[in-house]
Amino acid sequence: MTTHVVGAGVAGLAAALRLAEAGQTVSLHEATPLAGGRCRALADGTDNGTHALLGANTAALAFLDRIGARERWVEPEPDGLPVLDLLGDEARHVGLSPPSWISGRLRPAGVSLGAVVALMRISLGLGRDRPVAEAMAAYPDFLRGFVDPLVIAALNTPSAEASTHRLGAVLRRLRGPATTRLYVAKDGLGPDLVAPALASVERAGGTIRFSARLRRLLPQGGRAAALDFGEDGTILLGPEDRVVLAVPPWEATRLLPHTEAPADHAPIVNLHFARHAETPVRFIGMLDALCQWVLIRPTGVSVTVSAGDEAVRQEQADLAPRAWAEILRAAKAFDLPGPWPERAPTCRVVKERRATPRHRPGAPPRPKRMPLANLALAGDWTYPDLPATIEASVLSGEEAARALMASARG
């Protein structure tokens, strides 16, 4: 009995992996030359996209320790967010946990009793499913500087059209100063992510193979009976062999056409500044800014654009200079050691046009885990409790992989 997995994006590894240690044969595909999904490093080694795992994140966390690299993430910022308020120049720490909030260092701006109640209602699901802003409407300060961001580095959605439902699923697992700790691969996503988790998957017995795209999955009395990767050949499935389709929903669609699955994406745009400094790994927030995140690693400055509608249609030439220039302001205001060169240096820009669906109010699809008898669905818009993020990654491929399991049993 075989398992073939199809596609290495962290669902697809988290499912590999956990089939591989239950003693099953697996085998992955993937259509790319480079595993790791969204996650995944590019061929020049430049991360293509700024991820961040919260305390809260629990099952990216455990994945992590599974495949040995927990220690790769480090906390950047122990003491409080840095967050640049370009429109005042205001320069100022935040803590991620209300708790923090009381001594006041770490108080966001606009913070009072009526918005931390009106963000209780939102984290306990209390009213109607509506945008964030207008729920938050009353308090214009407190969003702008503090639930915008966090809305849109969640929900990859901006606030003014995110649903309050799908907000209040990311709050509700933030209980606590531990769930709030915010960690970075150190490294980049390729070491400190994808490539650990590939080689567990192997040492487990499990195989990959890379730049195969499957052209055609072929159903046959409610089970997959081939899959057809083209001229790499077609796999006649077994009664005994089973298949993860750990692919994005439009992929999904595409081979099963009646799976329920999200159709409006949102991008999100990173760009890439080479810069080499023996310096600390920081990571920092911008209001009122093109960037909205900038990684700091000693090989590079890394800046996330989410939720990009506006900056995926600009030119490199355009955005390089502009984010640059913001990067230089944060320098100076958090007093970053340097060196920090007037003019931009080499940047790459990488820009995801369907990085993620939009979350908007109204109930999200919900497809099958299992749509044929011996297939389960996997990836990060196959578990609508939680926004499309790392953490839901795993738990679909878990998750995937335990339905599996339990239908050969049963």
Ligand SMILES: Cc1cc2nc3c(=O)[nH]c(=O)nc-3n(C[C@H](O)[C@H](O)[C@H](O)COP(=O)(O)OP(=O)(O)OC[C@H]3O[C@@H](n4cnc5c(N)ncnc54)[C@H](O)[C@@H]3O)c2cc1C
The other form holds:
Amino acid sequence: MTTHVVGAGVAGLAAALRLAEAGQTVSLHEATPLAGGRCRALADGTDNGTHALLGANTAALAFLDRIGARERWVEPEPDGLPVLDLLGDEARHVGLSPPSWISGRLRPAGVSLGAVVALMRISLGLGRDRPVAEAMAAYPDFLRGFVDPLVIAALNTPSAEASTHRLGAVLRRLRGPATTRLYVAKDGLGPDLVAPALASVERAGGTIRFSARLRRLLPQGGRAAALDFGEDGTILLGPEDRVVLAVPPWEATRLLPHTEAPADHAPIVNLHFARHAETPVRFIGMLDALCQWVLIRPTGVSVTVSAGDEAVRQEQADLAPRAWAEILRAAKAFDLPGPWPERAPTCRVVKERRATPRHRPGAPPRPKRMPLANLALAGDWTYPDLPATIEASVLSGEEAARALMASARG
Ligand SMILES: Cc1cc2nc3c(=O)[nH]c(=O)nc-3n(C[C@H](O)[C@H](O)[C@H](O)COP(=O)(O)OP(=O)(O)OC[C@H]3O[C@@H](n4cnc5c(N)ncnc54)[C@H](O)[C@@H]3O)c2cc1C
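Previous: the form predicted alone; requested now: the form predicted in complex with this ligand:
Below is the whole assembly, all chains and molecules, this chain first.
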């Protein structure tokens, strides 16, 4: 009796680990030569994109604990996020939770009682689902200085399009100071997430096959009957064999055409500058800038442009000098330890065109966890109570593992 997990992104890894730890025979099949999916290290070790977690992401942090990598995720800005507003060159520190605004030191621009009430209404899910910018239109400074960056980071959708109900689901989890603490991988997604997750799956007895793309899934009588990997062979499934399909939505609908899945995705663009300096890890936000977030690690400086519909169309030659000029302004504003050369260092641009679904108003697709008697779906998009994130991926993988184990028992 084998459980085949197709897709070694975070969801597949989380499912595989749960199943292997429960004593199941697990075989993981990954289409590419590397694990991690949309949360991976590229062949040269660069992250595909900066990934941040919040304290509220309890499933993701517990997953890091289980794979022995929790200590590798550090809190770069425990005293509030440094934010530079390029319009007016105003530098401040901002707290993520409203109680931290009381003292004034961590207060974002434009906060008023009305603005906080409007945000609380969104957090309670009050009112119809509509674009966040529309719901916050009466508070333009607060929208621009706090809500917009939060929405873009959390939903990868600009607030003019993003759903208030989806934002509400995020805000409801931000209760208490511990939930708003922000963590990043100290050295990178490879050493701090993917490698320890793979090692944990292998230690628990799971096996992993790379460059094995599932070409066709053959259903019969309401069950998955065979997995066709093309030249890598076809696996005929026995009556006890099971499958976790942990692939992105466009692959899931190709393999299982009637699956309810999001069809519209938004890009994230990352720029990685090669700059080596033994400086502490830092995480800086910017307003009115190409750079939304800048992550500074001893191995390099990375810029995130979420909801990057415009940036994805631009060339590296245009993006890199623009971003570096902004980074220099942030380095000066926050007195960040150097070196900060005038000329942009070597830069690698990574464009993830289908980074996440767009989280617009309206009920998101809600696929069945088990569309076939011996097959469970996993993946960020199969956990629509949350935006497509590491947290949703881990929860989906663990839920898929539980559903399969329960179906085997019952
Ligand atoms: C640039 C970027 C920045 C992000 N930032 C954050 C962040 O800060 N915080 C956060 O929480 N989330 C962030 N996310 C979202 C997060 O990365 C995703 O939600 C998560 O990685 C999705 O994992 P998954 O396992 O559901 O899917 P995927 O990562 O897409 O994994 C699916 C896997 O299946 C494989 N596969 C596909 N088809 C087949 C097939 N036919 N056969 C075999 N294998 C197949 C793929 O190669 C892939 O490895 C970001 C995403 C991107 C792209």
